[in-house]
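Starting off, we have a lone chain in the form predicted alone, written out as structure tokens.
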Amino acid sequence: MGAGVNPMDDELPALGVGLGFRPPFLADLFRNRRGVDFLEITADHYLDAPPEKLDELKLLADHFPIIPHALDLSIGSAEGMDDDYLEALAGLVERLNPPWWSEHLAFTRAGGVAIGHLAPLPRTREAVDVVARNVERIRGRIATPLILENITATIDLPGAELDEPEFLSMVLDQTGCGWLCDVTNLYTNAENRGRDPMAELDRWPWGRAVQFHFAGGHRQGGTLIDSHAHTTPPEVWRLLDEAARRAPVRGIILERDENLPPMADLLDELDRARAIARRYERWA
């Protein structure tokens, strides 16, 4: 299968605490690039784009360092996937030579149809076999490391054979991925399931832990929504805490989509972020 993604092994840098960039904020990153270690993007905006957003990402590039993170490789599709897709994200790849770049562990297509969603995986040994399949093809075509981030779900598909913890590590042990474990994701299907994400952390993988997502969400009815428009609640900082002490994690992004606070409230987050990471020695 390759090289696989360990984030002390292959001794991959520790960019620190940033945010995933969004373009309502942009002269206010640059008014406070000392605040901002580093930046995600959505891979998706920059894939044949438009002259305006292939400046705008030269823009970001020239001074911060970038990790693409893509939204629509499909890698849980048994059918394969998107070559044009696929084709495009290698070349924005390797444009922004990262030191890694990410996807999320689902499918967004099915019988050629785009579904306009991150779908979950079906937790089965078949449905890591497919995954390992497909990330072999992608590395036929992105050297860069890949890792995969855990998504939420608001249902449990039938005929689970394994439980998330360990689907997730079957994966990454199968492909020799890391993880980008999304913080608020562990606690939105955990409060959703009604189990405590606190008693069942030693059984997810830290090991593989490259890089972490935290954001707010809000409630819709009895559902924790995943929705990146609020500000991070207390049970994610605790639980940020926790797979800090727990993970080599070399990154951390604070996600934010919707009502955009003043950029000093989200430099207030990352600073906290930053201590929880200093706190575990991850970087200096």
Second form
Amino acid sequence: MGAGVNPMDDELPALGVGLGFRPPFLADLFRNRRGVDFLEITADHYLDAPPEKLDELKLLADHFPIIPHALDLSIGSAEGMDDDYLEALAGLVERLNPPWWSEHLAFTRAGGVAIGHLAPLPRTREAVDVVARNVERIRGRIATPLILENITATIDLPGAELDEPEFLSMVLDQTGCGWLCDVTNLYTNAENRGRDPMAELDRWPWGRAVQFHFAGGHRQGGTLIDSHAHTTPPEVWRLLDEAARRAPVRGIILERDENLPPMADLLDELDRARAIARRYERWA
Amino acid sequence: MGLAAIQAALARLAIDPTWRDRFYRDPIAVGAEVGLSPTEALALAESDRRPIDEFAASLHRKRRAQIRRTLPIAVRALGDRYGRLFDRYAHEAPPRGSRADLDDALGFVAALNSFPETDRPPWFPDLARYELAWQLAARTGIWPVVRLFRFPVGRLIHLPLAAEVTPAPTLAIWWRPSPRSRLRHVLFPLPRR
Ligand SMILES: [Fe+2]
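To complete the pair, please output the form predicted in complex with its partner chain; the form predicted alone was given just before.
Shown next: the complete complex, the earlier chain at its head.
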């Protein structure tokens, strides 16, 4: 596993606390540069973008470290990944030259269908092998370390041989990838399945965590939805604290997509996350 | 579980409501179409269906919102008819991936022409095509985008749906003098034949 991510030995740089970039943030970001240490961009929005969009990216990259976050590589597809997409993504990662980049532990394409939505993998050894094979192919094209994000899922595909922490740990072991721990997703999945996320903390592979995501969702019927549309709830703050206590995290990103509040509110959330990382001396 | 088959099945369940109903009625035969063994098909059909329906519904909402973002002017003009027209379109047309927002909008605009004119004024498909052409042109490099319209598209923006517009053939051209320069646009009224 030559290109593996182990935040401890590879000494990935600490990026601090930042925001998932959305175009409406643009003006406020430059007015509040001190409060935002780095940005995460949705890679897909820049893959065949107009020149104006690429200018925007250049402007951002001139002022902030940027981590590309991809949506549609379909790392868990048994039928393999889309060559054109991988090629375009490789071009973007090359242009930005980030310390790492990320994708989801999921699939978005199967049987000739591009679902356009993150679908959960069955938690089987076969799925672990498929992810490992796809990651090998990615490494042939993108040398920058890849970290994988845990998604939310209410669908439990039949035939599961592993539970969530076992499945994730096995994938990270076999691929050598780091973990993008979405703390809200951990909380959401546990809550939706009637489990206590605090009770199973010691089962997750914290040593592999490189980056965190956090956000607030909402409840629809009895189900929690990770809509990134609300302020972070107390339960997620508590989990983020426990995660930061355990993981050698190098960067924390607040994801906010809908129902956008004033920038000052987002900066308050970033400050609070920064204080947590400082408490555990995650970076200077 | 064969991973390729279970993934293909979940993809079809998510995007194709007709296939979904057929599958739950006859899992073994319909599951075989995507390579599920009888045991796999039964296991999938017997697992909780609700989350799968929810997954499909949230995908449907996401596509509807994506087209609204791609064609804000046209969708605003449709008002509350948009939801119904989108449902009719999406029922026939599978999604095309997260990068293919333009393709989905293209599909929607093409489908508009086949919907009865009682649902929208005759000029409306031209407005949607015009807005879409702006988006396409923005993403192409130096290749010009050229479109012919039946209506004077420059005047259609912000018209109420009830407005009557006389057809007047119009040629629209978008181009960039160089790959990095701003997008240029002109409209030419054409003589009526
Ligand atoms: Fe996330």
